[in-house]
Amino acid sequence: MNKYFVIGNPIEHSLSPLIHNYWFKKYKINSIYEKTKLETSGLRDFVEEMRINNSIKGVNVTVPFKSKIISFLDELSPISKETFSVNTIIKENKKLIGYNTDATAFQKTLEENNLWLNSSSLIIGAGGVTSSIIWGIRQLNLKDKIYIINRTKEKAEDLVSRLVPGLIGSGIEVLNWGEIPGVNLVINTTSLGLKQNDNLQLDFKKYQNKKECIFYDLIYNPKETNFLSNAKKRGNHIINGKMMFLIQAKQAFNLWTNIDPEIDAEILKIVNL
């Protein structure tokens, strides 16, 4: 039996095993998908085990390893090179190749919700997925303003400096934490929201009763974080990360199996999203 994993820390919230094991069963593939919590110190050993263990065929990568894992891989897809972020690994002839299905999945959710029509965006956080969010926005909107805030401003500045010039464009600005500009789309890329009492402690009073403003949380479990709940109370439109999660999983499954799985009613029922 072939094995697939999702690695991260924290990992308890991940619904990826439910998704992929359903697809393995549906398409009659003799494989199993599990989640594994790792410390940074164990990342190299896990990758080496993947390299030598013939039963391990693929891995998903979540926070906080999407950039950290790159140095242990043999090759990167073009999008992974541009974003310096990997969330999917495939094994081909002992070579480990990193892909980024976060970026393309986020782009697709922008298209499906007509969010590419927005003229400006605020990204909260500067972790491994942030560059994927920038990539998704820039595929549809090359010129409009993108702001980034992070508790450690230097980390956000370093992230922007590592992006390829064609991805950056001319409209990315790193602001101080707590500095909230007026934008049309606010995206939380941090893991704050996974726990019930998590709160970003940011002041969004200027967005009161602005129905045209969209607050998008990449977190999908819970399906309504405090970030989204507060936005709903203000009268803003809210979107959680469920479709991005499902689309990136669909694309990863396709990379591993060459099967394009269906996001059907049963999948939505299984994950209760």
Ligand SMILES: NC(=O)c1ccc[n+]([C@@H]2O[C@H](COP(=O)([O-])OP(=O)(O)OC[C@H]3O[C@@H](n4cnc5c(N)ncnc54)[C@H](OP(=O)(O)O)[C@@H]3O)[C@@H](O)[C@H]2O)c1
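Positions refer to the first chain, counted from 1. Definition used throughout: the rigid core is the maximal C-alpha set that superposes within 1.5 Å between two forms. None of the values given here were measured: they were computed from a predicted structure. What changes on going to the form predicted together with the named molecule:
Of the candidates 193, 105, 62, 149, only 105 lies at a hinge (point where C-alphas switch from fitting one rigid part better to fitting the other better) between the two forms.
Domain motion between the two forms: the smaller of two rigid parts turns 12° against the larger, based on C-alpha superpositions.
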Contents of the next structure:
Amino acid sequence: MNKYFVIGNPIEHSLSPLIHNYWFKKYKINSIYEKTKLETSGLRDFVEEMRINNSIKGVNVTVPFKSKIISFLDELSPISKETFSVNTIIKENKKLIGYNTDATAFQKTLEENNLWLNSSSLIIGAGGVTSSIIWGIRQLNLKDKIYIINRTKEKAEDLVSRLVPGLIGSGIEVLNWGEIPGVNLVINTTSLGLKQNDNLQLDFKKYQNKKECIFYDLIYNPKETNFLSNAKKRGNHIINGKMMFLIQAKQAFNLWTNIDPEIDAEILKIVNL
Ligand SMILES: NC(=O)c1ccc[n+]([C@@H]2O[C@H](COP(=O)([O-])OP(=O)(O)OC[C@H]3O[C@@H](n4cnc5c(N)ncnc54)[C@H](OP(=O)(O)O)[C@@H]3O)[C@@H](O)[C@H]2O)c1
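Starting from the form predicted on its own, produce the coordinates for the form predicted together with the named molecule.
What follows is the whole complex; the chain from before opens it.
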């Protein structure tokens, strides 16, 4: 039986095994998908085990290893290179190749919501996933500015300084925490919201009754963070991270098996999103 893993820390709450094991069963593939909690010091050994163990065919990578894993891999997809982020590893003739399906999944969800296309965007946060979000925006809009605010401003500045010109596009500006520009797309890429009482404490008053403005939270559990419920009360359009999460899994599954799995009613029920 072939094996697949998701590695991260923490990993207890990952829903990826439910999704991939459902698809393995549905498409009659003799494989199992498990979660493994690692310390940073165990990353190298895990990758070496993947390299020599013929039954391990693929791995997903989550917080906090999406960048750290890169130095252990043999090749990177162009998108992984541009975003310095890998969430999916495939094995090809003993070579380990890193891909980033967060970026392409985010792009896909944006394509379904064109409201913002002639506008600048605001990204809140500058963590591991933020470069994937910039990549997704830039596939669809090179001409408008992207603003970033992060609690630790230097981290946002550092992230921007590492971006290739193609992602900078017409410009990326780091603002002070609390400075809120008028844009049509506001994305929360911070982890603040995972707990029901979490609140970003940012003032979005100027967005009152702006139904053309999208507030997008990458968090999918809880389904509606305070960031989203406040936006809903203001009359903004809201999106949570559910479809991005399912699409990144679908694309990873496709890279491993060549099957394009369906996001069917059963899978929505299984993950209860
Ligand atoms: N839907 C999906 O498919 C999907 C995919 C990937 C990630 N995500 C979600 O995206 C979120 C971020 O992931 P990541 O990998 O980028 O995490 P990360 O690397 O740990 O970054 C965390 C970010 O949150 C900020 N932050 C943490 N606590 C904060 C607080 N109390 N106030 C203000 N900002 C705070 C950090 O700011 P500092 O720099 O100041 O510490 C940083 O910008 C997570 O919730 C993750 O679940 C969803």
